[in-house]
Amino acid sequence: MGLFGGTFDPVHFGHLRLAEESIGHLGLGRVRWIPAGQPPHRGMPQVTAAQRLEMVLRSTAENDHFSVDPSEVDTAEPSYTVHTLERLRRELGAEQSLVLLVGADAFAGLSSWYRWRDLFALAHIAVSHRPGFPVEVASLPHELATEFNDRRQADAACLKASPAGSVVTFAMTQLAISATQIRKLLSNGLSARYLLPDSVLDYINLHQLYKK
């Protein structure tokens, strides 16, 4: 199972592109998206969890290798990856294989998370980067250079032999789309449409969201 954690502020076709191709490079059998409540790494997004959930259902409604886990939104914690795999691990069990799903940007970043090195002991982590621009070592901290070192695999057929511990990587499509740039233009008054699904921006055009 992939994981797709994030803030999905809005959702757009990029994280879209990245949980259907991963699925085809790592032999995932379903991907699970897990919009954040509280995000604890950025400000408070421009609209609530309860929106933001609900665009992530519209825009993964039609794919049947998608499911939507809500639990992140209903709570007032802060939303840490790692509570949310320890979660996740108390109701699929110790053995189930669990696949974290994290761009090369998150993950260069990945030792300033909260009790980051746990995450390894819970999931295997999976890194998207550009097409013939894979994860630079030498740009990573230290210590998570040494942990990218370790437990890097080259075949993604490993995921299916262990719960969690390995580190894999795979190119996906690139799409020059960011949440930011999508929230710019619909508070310019400009349109966003073939950035992200029509059914996402429909809601956003009835709820008014993003707007100045």
Given for the second form:
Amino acid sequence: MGLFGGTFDPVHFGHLRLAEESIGHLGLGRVRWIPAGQPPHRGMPQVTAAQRLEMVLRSTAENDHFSVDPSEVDTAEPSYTVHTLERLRRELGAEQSLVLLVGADAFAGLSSWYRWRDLFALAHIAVSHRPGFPVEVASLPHELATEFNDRRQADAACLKASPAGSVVTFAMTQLAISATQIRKLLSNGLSARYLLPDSVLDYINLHQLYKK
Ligand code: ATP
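Next, report the structure of the form predicted in complex with adenosine-5'-triphosphate; the form predicted on its own has already been given.
Everything in the complex follows now, all chains and molecules, and the chain you saw is the first one.
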């Protein structure tokens, strides 16, 4: 099972392709999307957590391989990935293979996450990167580079062989879309069409989100 966390402020086609391509590249049965509640790493998002959740629900509704986990949104606690993984372990058992999906940019900051080393005991980590630009070990913080080198496996088959502990990488279609760019476009009254699903854009327009 893939686990895909993010602020999704708002969700866009970069997120959707990461989740979709991870299924094929990593042999995942499904991907559980986990919108962050109150992200500990950044300022408060401009829209409510419930609204971000709703946008993720709309964008994933028609994909049978996707499900959405509202647990981080439903709690007032700050969302730490390690707590979410601990809860999922209790829910799904020790044997279930869990694969945390992260983009290369998010992975590069992993060693700043709360109790980051504990993540490896709870899940595998799959890092997506641009085609032709593999994860550069030299650019990672030293401690993270060491974990990456020790845990890295070339074959995604390792993800099925054990419940947690490996790191794999995979190339995905490059879509230089960011939620920051979308928020900027919308706040300047410009079109964000074709960067995110129409169903999400309709919701944004309906609720007048990301307006200046
Ligand atoms: P922001 O611009 O607000 O920082 P974002 O677009 O990077 O947001 P997040 O919700 O912070 O989106 O990202 C969730 C996950 O999706 C992260 O692992 C990130 O690396 C990945 N991701 C974001 N945008 C893309 C993209 N265009 N292609 C592939 N992965 C992406």
